[in-house]
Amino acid sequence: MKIGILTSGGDCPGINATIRGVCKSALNHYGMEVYGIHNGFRGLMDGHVNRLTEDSTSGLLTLGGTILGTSREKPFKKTSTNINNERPSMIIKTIQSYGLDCLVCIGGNGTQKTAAKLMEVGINVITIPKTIDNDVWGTDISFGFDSAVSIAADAIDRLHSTASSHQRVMVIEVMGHKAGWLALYSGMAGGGDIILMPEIPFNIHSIGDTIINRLKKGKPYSIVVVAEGINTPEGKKAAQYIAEEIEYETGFETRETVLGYIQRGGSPTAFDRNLATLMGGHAVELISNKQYGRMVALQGNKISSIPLSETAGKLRLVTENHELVVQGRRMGICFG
C-alpha cells in the first residue's frame, strides 16, 4: 500500500514525532510506501510530494515544528476569484498520480473538517488530532497540549518571583481562541490566583474585589492567567484589557505578559512524544485494516478512533463543572 502524510494548520510540539510514528510503523511493520506532502493541502494541489524513507525519520522524535511544512489552505472554501473551485479536483489528480491508497492528515479542527470533505469526494482518509488548545472534539487529549502547558506553567512560575518582588499584579496571556484548556491547566499548575477562560463569563468588579481581598489577607501580589479568546470590548487584546481594568478597579500597579508563539515551539514533552508515537502507529493500523474515515483519539488510557463525521465542526470546551474548576473554586481561585 501507498500512503501520503501531511500536516496542516499551526505548528506544535509533537508533529514530527507523529510523522516518525506513522513512517516507522508503515515501513518496518506493514511494508508500506510513505509519501510526504509538503505545506499541507496546498502541497496536494501543487504536487509537492516526495517519498519518505527510514532515513527521513532520523532525529524527528525530539524535533519541534514539522519537516513537511504546513499551511492553512482550505481547499473547499470558495472565494470571489475562485467561484468554481477547482482545488478539490487538483487534489484528487495528485493522489491518483502517486497511486496513494490513503491520506493521513495531522491537524486541528480545520483539518478535521477538510478531511471529512475529502472523504465525501471519495478519498480514503485517516486523521490525527493536533492542537495545543486541546479543543478537538472526541479525544481527551491532543499531542502538543502537554508541551504547551509545561511552557506556560514555567512562565507563570517565573512571574511569581517578579510579582512578589515588586508587589504587582501580573497578567499573563496564553493561547486559546475559543477553549480555555491551556489557561485552566497552566493556571492551576502555576498557582494562578485568577484564571479567565472564554467559556466562563467574568465580572471585572469581582476580579478587582478578589485582588483587594488578597491584599487584606497579607498577599500583596496576584497572578492572573487569561486565555486570548476571552470577551473584550473594542477588540482589545485580552491581557492589555484585563491589566488596564485591574489598575482602574484597584489602583494597583499591573503588568501584562503575552506568551504568544513561544507556546507552540520547541521540543515536545515526554508525554507528547509517547502520545504522538502511539497515535501515529494506530493510524497505520487503521489503514492496514482499511478502516478509513476515522480520527485517532485518546479516550481514557486507550488509543482508539472515532468516525471523522462525528468530530468535524465540533469543539471540545471547558465546562464549569470540570474537576479542576470545581477544585480551584474550593481553594479560593477566582474564575471571573
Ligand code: F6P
Given for the second form:
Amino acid sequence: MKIGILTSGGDCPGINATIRGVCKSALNHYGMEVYGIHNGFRGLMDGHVNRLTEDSTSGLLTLGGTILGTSREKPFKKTSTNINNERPSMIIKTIQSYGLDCLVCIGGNGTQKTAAKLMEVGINVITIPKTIDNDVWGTDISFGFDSAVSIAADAIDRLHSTASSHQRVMVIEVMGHKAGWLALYSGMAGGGDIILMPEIPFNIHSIGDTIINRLKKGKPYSIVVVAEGINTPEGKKAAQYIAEEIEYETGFETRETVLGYIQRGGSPTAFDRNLATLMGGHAVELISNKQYGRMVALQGNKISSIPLSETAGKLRLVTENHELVVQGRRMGICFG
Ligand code: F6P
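Let me have the form predicted together with the named molecule next, following on from the form predicted alone.
What follows is the whole complex; the chain from before opens it.
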C-alpha cells in the first residue's frame, strides 16, 4: 500500500515524532510506501510530494516543528476569488498520480473538517489530532498539549520570584484559541492564584477581591494566568486588558507577559513523544485494515479511533465541573 502524510495548521512539539511513528511502522512492519506531502493541503494542490524512507525519520523523535512544513490552507473554502473552486480536483489528481491508497492528515479542528470533506469526494483519510490547544473533540488529549503546558508552567514558575520581589501582580497570557485548557493546566501546575478561561465568565471585582485578600494574608503579590481567548472589549489583547483592569481595580502595580509562540517551539516532552508514536502507529494499523474515515484518539489510557463524522466541526471545551476547576476552587483559586 502507498500512504501520503501531511501536517496542517499550527505547528507544535511532537509532529515529527508522529511522522516517525507512521513511517517506521509503515515501512518496517507493514511493508508500505510512504510519501511526504509538504505544507499541508497546499502540497497536494502543488504536487509537492516526496518519498520518505527510514533515513527520513532519523532524529525526528526529539525535533520540534514539522519536517514537512505546514499551512492553514482550506481547499474546500470558497472565496470571492475562486468561485469555481478547482482545488479539490487538483488534490484528487495528485493522489491519483502517486497512486496513494490513503492520506494521514495530522492536524487540529480545521484539518478534521477538511479531511471529512476529502472522504466525501472519495479520498481515503485517517487523521491524528494535533494541537497545543487540546480542543479536538473525541480525544482526551492531543499531542502537543503536554509540551505546551510544560513550557507555560515553567514560565509561570519564573514569574513568582519577580512578583514577590516587586510586590506586583503578574499577568501571563497563554494560547489556546477559543479553549481554556492550556490556561487551566499550566495555571494549576504553575500555582496560579487566578486563572481566566473563555468558558468561565469573569468579574473584575471578584478578581480584585482575590488579590486584596491575598494582601491581607501577607501575600502582597499575585499570579494571573489568562487564556488568549477570553472575552475582552473589541481588539484588546487578553493580558493587556486584564492587567489594566486589575491595576485600576486594586491599585497594585501590574505587568503582563504574552508567552505566544514559545509554547509551540522546541522538543516534545517524553509524554508527547510516546503519545505521538502510539497514535502514528495506530493510524497505520487502521490503514492496513482499510478502516478509513477515522480519527485516532486517546480515550482513558487506550489508543483507539472514532469516525471523523463525530469530531469534524466540534470543539472540546473546559467545563465548570472539570476536576481541576473543582479542586482549584476548593483551594481558593479564583476562576473569574
Ligand atoms: O492552534 C494553535 C495556535 O497556536 C492557537 O493557540 C493560536 O491562537 C493560533 O494557533 C495562532 O495561529 P497562527 O500560528 O496562525 O498565528
